[in-house]
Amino acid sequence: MRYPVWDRAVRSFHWYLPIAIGVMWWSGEQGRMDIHEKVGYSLLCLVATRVIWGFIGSEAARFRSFLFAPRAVLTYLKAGGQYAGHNPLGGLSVTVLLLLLLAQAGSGVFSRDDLLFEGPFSYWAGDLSGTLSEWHKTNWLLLQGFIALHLFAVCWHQWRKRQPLIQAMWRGQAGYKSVTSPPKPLRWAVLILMLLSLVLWGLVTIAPEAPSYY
């Protein structure tokens, strides 16, 4: 029996990302830091959930399924090949994207600009808050460039190499992109997300406000 290669947790996370990143960009440009902050919280919790899901989730969602040795990446670049889940280059891309998103959301809660925004943990960061604020800006540029590269790679494989990446990520499976092991239930990922959200809420609640100098 064949099962979806991408479970509902992975697909939900994947399709929420472009919405959340778009809102984060818009809210940052418009100075709507109230929206920026709340969506940033959701991204931090969701990325952290996806990282945990990479260890306990469905088979194709686990890091061990798509983190390949450098030699395998080079071999794929030379010879190509079909993979039910992420290919070696795609697996590397997903890992870098998760790290950049985690760095972006993580640096945001510790940053402040002394004008429009103070992250909930900026007081705890102390003198590092300014450094993390600068990293938040720099990492955003890196993230934009990597997203553009990621979209180009998806388009290349989807239309040039005729691989059903978008269909599989939308429906869970398409063509050769299916697996023989059943996916993990979505409720476990939701439970992890709820627990992480509760922890973040608790930390935000007890975090002291940064002192005002004005």
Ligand code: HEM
The other form holds:
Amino acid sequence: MRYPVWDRAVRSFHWYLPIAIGVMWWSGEQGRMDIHEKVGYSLLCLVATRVIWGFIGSEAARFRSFLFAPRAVLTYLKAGGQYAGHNPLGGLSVTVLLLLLLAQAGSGVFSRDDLLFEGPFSYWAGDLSGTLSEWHKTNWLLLQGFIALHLFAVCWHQWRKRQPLIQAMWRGQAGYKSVTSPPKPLRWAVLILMLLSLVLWGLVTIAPEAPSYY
Ligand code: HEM
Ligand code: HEM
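Structure of the form predicted in complex with protoporphyrin IX containing FE, please, following the form predicted on its own?
Following is the full complex, with the preceding chain placed first.
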């Protein structure tokens, strides 16, 4: 029996990313912090959910199935090969992408701009808030670089090597990209997402507001 390599949780999470990150880019540059804050919370909770899913989710979504030893990455670079899930190099790059996304959203909640907006935990961060705001900007440059690399790699595999990566990320499976173990139910991921959102909401509610200097 063949099952989708990417379960519904991974696919929904993935296609939300380009949309939400586009909004974050625009709102961050334009200073639309009302939108930036809300979409940022959704990204923080979703990326954290994806990280937890990396331990308890469907087979191909687990870190253990796409984090390979350095030797396997080197072998893949020399000899190539087809993998139902992420290949060894791809696994490394999506792990970096997930960590950068976590760092971006994580630093955001401690950041403040030079005008009117303070992230909900910026007062908790105290003097570190300035450093974290700078990190938020630097990390964004790194993230942009890795997203560009990701898009280049996907296009390379899709059109140069004729592998159906995009179809698999859209439909769950395509060609050789399928697995033999059934996917974990989407409702588990939704439950994790709801719990994390509740925790974040609680923390934002109890976080002290930064003192007014006026
Ligand atoms: C902001 C933009 C994007 C980000 C941050 C991003 C991030 C990611 C991440 C984290 C994964 C790993 C999925 C997982 O295991 O949970 C992934 C996989 C993937 N992404 Fe993206 N992505 C972006 C845009 C796109 C776009 C526009 C496309 C299509 C052209 C695309 C195609 C894919 C494909 C095909 C995979 C699966 C790769 C494989 O089979 O190993 N991504 N992406
Ligand atoms: C993955 C999620 C996020 C992305 C992609 C993102 C992206 C950005 C970008 C592109 C900027 C403009 C940087 C610049 O002007 O050079 C920015 C600024 C900012 N973001 Fe985010 N952000 C994210 C999450 C958050 C969150 C959750 C918060 C807080 C609730 C936040 C708070 C801020 C603040 C306060 C600034 C202004 C920093 C300054 O001007 O010094 N961000 N962000």
